[in-house]
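Next up is one chain by itself, shown in structure tokens, the form predicted on its own.
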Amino acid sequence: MALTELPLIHAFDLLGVAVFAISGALAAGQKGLDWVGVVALAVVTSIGGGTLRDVLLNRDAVFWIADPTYLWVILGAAVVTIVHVRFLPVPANALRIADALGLALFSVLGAQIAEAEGASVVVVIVMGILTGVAGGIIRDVLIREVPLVFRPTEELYSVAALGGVLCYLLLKTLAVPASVAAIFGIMLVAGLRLAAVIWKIRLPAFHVSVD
């Protein structure tokens, strides 16, 4: 059974979509976009990675087309964000924690979906990371920002996703049940991301001197 078929995990999947939709809406607000822009950024941030994954894997149906509930969750999250920021400040730390959980869940679920489609190990790893980070990349490109995942000032992000996916695959090779391996992978992604945020762990920047 795929993780997304479990009611609790599916609920967390929808929660992850909502979290990324909120981050997209907030990015739109920081750029002063109108409400259409808010919804558009909420959509691409929350389902962009999963959409690219499903298209590249040539799945029968893109996940949000097969289950339009995702779109309603995104719209609701965008509206709630618009209303919320008019009256109350956004708790940045809470959003980062939720974002880490969303990244963790999407990365491992993305890997599992690629695995179910018969992809090779390296493709499973790439698709897991892509599912977790691609929506944010699209969001940042649309608002003319260096994507968060590439910024030298940002704590570990894609590396955390990579670690969790590798943990999931390694545990499976050790005959650990897929559902248990996935839970450990999710926990590792979230743990690495939150630890990186707390202790400011970043990859070194690459500089090239031009004469």
The other form holds:
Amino acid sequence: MALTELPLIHAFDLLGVAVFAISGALAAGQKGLDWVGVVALAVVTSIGGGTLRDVLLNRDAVFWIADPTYLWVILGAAVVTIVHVRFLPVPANALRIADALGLALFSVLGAQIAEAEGASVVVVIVMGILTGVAGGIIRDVLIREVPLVFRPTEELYSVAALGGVLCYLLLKTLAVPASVAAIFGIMLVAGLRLAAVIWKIRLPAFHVSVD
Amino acid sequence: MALTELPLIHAFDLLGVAVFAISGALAAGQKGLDWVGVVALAVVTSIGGGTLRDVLLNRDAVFWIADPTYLWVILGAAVVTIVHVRFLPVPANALRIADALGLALFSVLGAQIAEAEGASVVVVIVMGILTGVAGGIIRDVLIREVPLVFRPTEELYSVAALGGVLCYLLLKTLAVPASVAAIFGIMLVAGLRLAAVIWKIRLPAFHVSVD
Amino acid sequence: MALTELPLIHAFDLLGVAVFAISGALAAGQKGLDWVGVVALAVVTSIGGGTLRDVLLNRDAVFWIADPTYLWVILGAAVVTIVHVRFLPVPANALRIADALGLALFSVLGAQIAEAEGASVVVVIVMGILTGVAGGIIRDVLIREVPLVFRPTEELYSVAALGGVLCYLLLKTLAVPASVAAIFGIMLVAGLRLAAVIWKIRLPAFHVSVD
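Next up, the form predicted in complex with a further copy of the same chain, please; the one we just looked at was the form predicted on its own.
What follows is the whole complex; the chain from before opens it.
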């Protein structure tokens, strides 16, 4: 039933983990951390969101404890990043596309996992977004940055995840099969995010001065 | 048995959540975050403490997953804050009083939840304080501040929560009914906090210089 | 079966908690936090790693909730630190040796707990390291520092924990009794860490400049 059991989706899920791991490793490199810091940031960025989801939903086992393949993929991605950066430039655009795909998969698959645990609709939406964005938030906290996804300089990110999860849920209430609805949801997240990056679509900032 | 099942207490509990959500939204505004940041900070500030408590106690379900009303209240509070700030000044004193009430309710009700889970006395005390203050700590970490409750410039906050929880537990050992003891505990937390704000009662700072 | 049930090991475990609590209290003092901040940092530094391990492994009860002795030891260590610092210099070298011992005990005992929960080998390794280092990471995040263990200026720390846990697992596959293997693992962690401090053995930094 869960999409992650399908070989193609599982492969994409691992790709999403790898991309987020690279993003964590690069963030560590921008701060000049050592190799332990690189691996640690790769780990928290890529599995932080899903871990928080599984802990909050009180699932029987956190996903990477049940299936340690994820840890090996992350370690591989961190090592590849360290080696790659020594010889070649960072392919920023390829990473941005892969990140959008990772966000898309994580948020829609995360929502499905919450559904399978019997969560109410609003909790399903929250868990979908959380799965997609929480890893990046933990990454930013560890390197002492205000989380990227909260900043008005960042193009739609959580909002793209929200849109895709809503699309998925809406299509399902219209009797579209879950797997088809998920594919549309995933495409919408990635499309929204990439469109926002291309046309620089951002959310307004909120300013308060409290005495 | 749990006080939160009483309509009046449940209403106060939701009020506490709303006030803490406003505090999170305002903190986001002081850092110029975007709307996603505002909602996210409103969420973590208001339910962070209770969520940590529920996860640590390994409760069957985190409170806002069992009852998503909390999420709607938070979303409403965040939207009202964004709109209000555009037109009117922030009612700092009203917020401070409501925050003291929120702290009072969260800490005493949090202690009761730990009791219901069969925790030992010292764990009940820790969980009470944690429920009251952890959300604000997570808020401060996300906006890159040293947590307000750890700073010597902040009037008694955790100590007020501690006092109220101890008062509640003490009255109960004196055979006072739990609900009466809770009301006294709640009043003591709010009273201690507001007195500390009015008379600027603070804890000493601790200074170390390590080579 | 668990080593922590042996009186000597339990005593060492409590010593490790006390040392990590002192490290947290001193970090609070370096930032000039108030007494609440001192106690809070002592708590998260000393039980943060084990708590994260227990939550991720979905154990029946977090260790300090099952046995609140830990909380009293932490409170005592925080008070002793506050009083000591007022009159005497900080014994930096004694603390460093005790910290290495704490790291050693936490990581090997943490790995054993993960084993007892039936985790796979790679998860056992991750949980061992996590138990040893996560508390310090949370401490550093709370005082707004990039975690010490991620910085290239810090001598081998996570790597020492990794080495000891691997040694423990390797000896066990060679049919060495678990308790003997654990003692060798613990000695290796402490030895590696202290050797790294003495000879300033560090991991290379990783630098990236992303546009």
